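Take a look at this single chain in structure tokens; it is the form predicted alone.
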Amino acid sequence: MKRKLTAARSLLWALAAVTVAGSAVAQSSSPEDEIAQYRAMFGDDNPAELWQTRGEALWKQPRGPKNVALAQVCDLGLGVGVAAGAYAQLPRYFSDTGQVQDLESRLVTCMVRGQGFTEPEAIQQHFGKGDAKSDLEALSAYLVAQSDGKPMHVPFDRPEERAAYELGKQVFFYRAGTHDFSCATCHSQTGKRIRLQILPNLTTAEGATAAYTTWPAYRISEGEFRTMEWRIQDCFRQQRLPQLKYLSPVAIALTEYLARNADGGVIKAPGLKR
């Protein structure tokens, strides 16, 4: 019966986006009255709820070599097990390993020391693709909603965060590849926007925050439940720039750097992006 309501709602949700791409088209508002209306198919339900499901079911099932699950191994900054809250106030430094982490890099860890999993094995599949999905995708729609509504308290006071912030913010505005690009290209002024996206302006708290809190989001055009991680990938992707490294010492800066920016936002996620 779950599955047959499962798939009875993901048929729903797939006729929705295509009603409202379609609208999208017949009518003549502003691009901002279409998302708007985009969303506004959905109501109250959100397709990362299967993610979230499943991320939930990984989070508390023994798993691994060592046959235990992340609910009694994984310290994600606030205690062993302890989700609720615990995005909110991520990145943060981990004492253990000596470094600033993101969820996704504190939960290959916890995966690594906790389970028994190899590296490359926790992160063979980190973005979901068709039939492929991604276990570090579900286990962060999960431990994402269980921020959901609480405000952002990104700790700030070891040398290491301050020294994660500098790197983000430089890295936000270096400009290479073949286009000159920087992320400050498309994100450092009020009103911009790439066709119907709107381009917040991330150097402000209140762009910051609007972006940020609604990050890791679903992505309909997709059909895929994408991560923090993913979008900073994505964006160095439009800029031309080589691939980025998962996990990557970059990404986690940029990560603080957009995370320190929205410090006090409340968070909205998983988000239902176009």
The other form holds:
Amino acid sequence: MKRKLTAARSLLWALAAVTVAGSAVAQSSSPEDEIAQYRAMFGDDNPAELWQTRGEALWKQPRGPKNVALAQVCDLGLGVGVAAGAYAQLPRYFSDTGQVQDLESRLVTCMVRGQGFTEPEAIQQHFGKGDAKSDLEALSAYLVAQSDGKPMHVPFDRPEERAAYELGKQVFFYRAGTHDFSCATCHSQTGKRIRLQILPNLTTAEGATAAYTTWPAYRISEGEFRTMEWRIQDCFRQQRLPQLKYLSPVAIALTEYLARNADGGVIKAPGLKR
Amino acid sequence: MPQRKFSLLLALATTLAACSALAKDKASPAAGPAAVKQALLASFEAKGQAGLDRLDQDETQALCSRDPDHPLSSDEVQKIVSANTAAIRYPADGRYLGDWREGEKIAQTGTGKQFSDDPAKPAGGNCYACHQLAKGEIAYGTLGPSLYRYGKLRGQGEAMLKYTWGKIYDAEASMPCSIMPRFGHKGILTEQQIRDVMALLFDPQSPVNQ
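Give me the form predicted in complex with the partner chain now, not the form predicted alone.
Following is the full complex, with the preceding chain placed first.
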């Protein structure tokens, strides 16, 4: 079991963020070495715990105009209110929306249809920044932790799921922008790095599994908890493309592509990243 | 040289195709180029200097977006070579080399053209992201070959200067579907910036050649 994160240890984590941000400039040791050092210092601690705790409350407490708890109305694919193992079986097709959904888009559906929030209310501040916290990141932290240790079984029987996978694959190889980059530019060879950062080969089961199962994650350099939607839009930024919209078809298709390539892998999240 | 590179590319393509066996048994419905473009347009919004026109592809980008299960025909490869060879602009005054110190700064700079970057600042070349250059910089990436001692090993002959200028200006002229950005053709670096990184590669005083 994880130790509780004390105030003193939280402070140490804040210092860690400064160190990592600094060394990202100096680039003296590899990020993998640095993460290993934090593990040595902090053991099983992961500041994601703070998001998990808040997320658990958001899941269980009655909220919204309808004053109900997500735990009473939200079906993440395994039945209403079932949190355990649900994340390991996403994305999937939901017949009530007629769409393939990832965790975050499904949570928004539940907040809108179940709790009565408007969609803009549900997705405002979807990526938190300092004191402007994101409910969706907190909920993701809690729900992903409910799949920690579970093998992924991403459903793939529906034509909609296959179409999402195929779209994700086409987008993965789509080169555009000033730099001609696609996801494949950086993520289709094994054992390569950009500067000192090791690039997972996301077209293989091994590479996709290593990456997918360790997200969402606490990012030391930002001091924030981040989801796969965040990871993908930030790689698009580096790719010199415009802003990827939250919960957009391409965000979900790429998540489907990565999740299916990682299918069978065991979730080890919330993770810890540079 | 391009010949050797090219067989390398083919070898790489074969390896990639083998790797993607993983995805093959899934018999997914095809998503045609029009459907992909439509999904992209629905999924992005303009931000900062990155407008939705960044989603448009030129012919080279479109051809080089094929997944490894659909390799290019030799005609298509030839199209890429011709279009990108025609795109190269050599320096009008014949001066290929600038200041290696400026070149080192450009090679170190990873910003430029992202929506989060200031469009008023010149873009970097980020050569270290993919290449080893000066020995003293150990934080180099490995997507491209090592360029350490580039000038020392290859000399400063006109043909070598011209080949290298062309490589930096538009890598796909000599290596179709290269993952190296087309720095000149796509307006990432100015002519003077290219001179400066050229000097970084060729100047005997440059740390690359120490």
